[in-house]
Amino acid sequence: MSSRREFLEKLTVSAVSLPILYSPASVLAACDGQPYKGPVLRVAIMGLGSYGNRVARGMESCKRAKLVGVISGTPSKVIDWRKKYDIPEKNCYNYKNFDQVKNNPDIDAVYVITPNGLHCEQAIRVAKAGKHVICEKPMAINAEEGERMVKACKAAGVKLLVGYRMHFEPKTVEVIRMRKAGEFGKTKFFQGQSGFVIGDPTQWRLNPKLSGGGAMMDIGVYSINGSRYMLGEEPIWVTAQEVKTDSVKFKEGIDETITFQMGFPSGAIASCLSTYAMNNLDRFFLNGEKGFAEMQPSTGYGPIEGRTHKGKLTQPHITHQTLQMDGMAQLIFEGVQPIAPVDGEEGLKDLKIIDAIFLAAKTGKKVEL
């Protein structure tokens, strides 16, 4: 399996506003086929690879967001996208001239879907051009870069959002709702398993400068973020252990397998696995004093499957990227917040934890957060 994209393909507001996806009913209402007459977020996608294509397809069903522009270093891709999505030539840019988006009133936001190592500088350029930034996760390759991005967007007066699609996914939203309502009682334990066997050794994900790491930066971030929204707390310490069986494929700076543990203020703990060396790993488990939740697949593109102590989760499957982009448009225009944050501060929290995990794996010591 060559990438996370294939892995996931094969695996199946303001304080007075109610978030759009707090309940399955609101999810259905967002996709009920009724005409929408409100503001539409006009988006340019930067990076026209496999995931950029997936986001574009998802946006075809959006009511509140529309693909209107592209940014790419490959002219042939721009031509193909122009034809497929009826994108005007004036809304097409390359990586050298996309700063000129500042002069284009027909673009509201740019979704950065390029290799991790490019996110920081590209996002800052977008912010300086006065456009909202949506950045794929992980937001950057370390917390220092993440902080620069947050500061740049605040200085420019634009939103910085991160591609946390699971924060809009109906079954995930229901589990978070249950936890917030106290239906699991005091949460005690979270387990996250994220892994697959990566293929092509020449791909950018195995290039330290472009990826910032291996499996942890690719899929381990799901377990980190998942532990936080399922337990409803921020970790205060981490420990980690790294195993590398192929030092040629997984060169210095590219982790193959890391197991890591996190401790939380309430006493809850998390035990997680991130790997590029094992398939069939896409599972979340939450245990509380009154009940549990299990999701498998927990983060794949296809239907999420899950159950709790109350029975099977039956919320509908709706294309994640459709819900995400409509939800982000509502956040930008109306201030309506999803059940779990998707802003730059959220992305920065994950980056600080990743930095701590790498340090713990390197030193063998517990790292306080």
Ligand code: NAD
Second form
Amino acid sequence: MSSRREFLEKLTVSAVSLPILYSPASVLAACDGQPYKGPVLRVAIMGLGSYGNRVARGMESCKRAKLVGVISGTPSKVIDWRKKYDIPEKNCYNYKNFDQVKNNPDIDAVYVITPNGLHCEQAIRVAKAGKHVICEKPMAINAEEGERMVKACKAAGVKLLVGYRMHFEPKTVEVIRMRKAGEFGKTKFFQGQSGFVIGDPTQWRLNPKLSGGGAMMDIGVYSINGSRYMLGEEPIWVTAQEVKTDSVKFKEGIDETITFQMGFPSGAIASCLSTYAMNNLDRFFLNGEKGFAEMQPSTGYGPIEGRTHKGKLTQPHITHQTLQMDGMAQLIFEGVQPIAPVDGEEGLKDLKIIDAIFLAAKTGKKVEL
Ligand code: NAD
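Having seen the form predicted on its own, please provide the structure of the form predicted together with ligand NAD.
Full assembly next; the chain just shown is listed first.
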């Protein structure tokens, strides 16, 4: 979607199919035809890499959030972004001096989009500078780091939000709404498959210090988080098995493929696959006593596709990052919660499960949560 007009036209065309209660509020507001007059979340992006670029493009269509600053270690990127997004020089920082954002009244939040292993320290510095933190997934590389981040943001009185864009995605939101409304009956089984074949062996994703792990941290986390929002419960145990076929590319500390299972208090179970060695794996399946939901692709950039026992999911595709950032602005300013949480506690829950999965894979034992 290239322009704001196209974005709004698409919303108007699809407005009739949107369920009122559970559609992301920003979508509904955009559909009411009124110009937006409320507060705008002024965001600086830290880390101008591949996903940072995608978020910046998505934010061009936001009405509640605006890109106003950057934090980068590469001066040439800063020059490009300043031109492209009309960013004033006073809102540009590097990794050494970004604590000074504290003295900048024109920035409300910093979106941390750097390698996973840097999130904790960077997020805590942003919190100490008194700015809201939006942090990419995984929120950190283990639960201990996650706990420190939650604590620091609480102490600073700022929000900590995690880039769980699926929590704002209309088809996902509809499936969660159906589950909450009991339309699947008692949900008993979730299957999540998350994976792709990773390329360049020199990238940070294959460096344990920067990534905190392999496929699990990067893509398996979608199946973990998905199992929780699809079933609506928190797991109480995990088991896991690891397979490694290339110990040069996937060195110590970098998981290639892990299958894992989770048990939930109701008796529901989940069976998931996380891998850096197979393509075509982006699939969720939820089974209940009265129906099912099947989504494939389930967490890619979209369009998401899926069906339930009632038929095809027809909610519109809207750029995920646009919905997420408008939704997060609404959360910060108005306290409006998305259908599944996106706060630091939510990120921490996934990190605790990841820690448990790594332990289960290593020991071969069932790990209680
Ligand atoms: P990337 O490699 O494209 O970008 C990372 C950026 O961090 C680069 O601009 C790089 O210069 C900068 N950086 C700062 N310090 C660095 C260091 N010491 N080493 C390496 N790079 C450094 O990666 P990406 O794909 O943009 O991923 C960034 C984060 O976003 C990760 O946490 C990733 O999990 C997350 N992500 C989320 C989604 C999503 O859909 N929510 C998608 C992709 C990535």
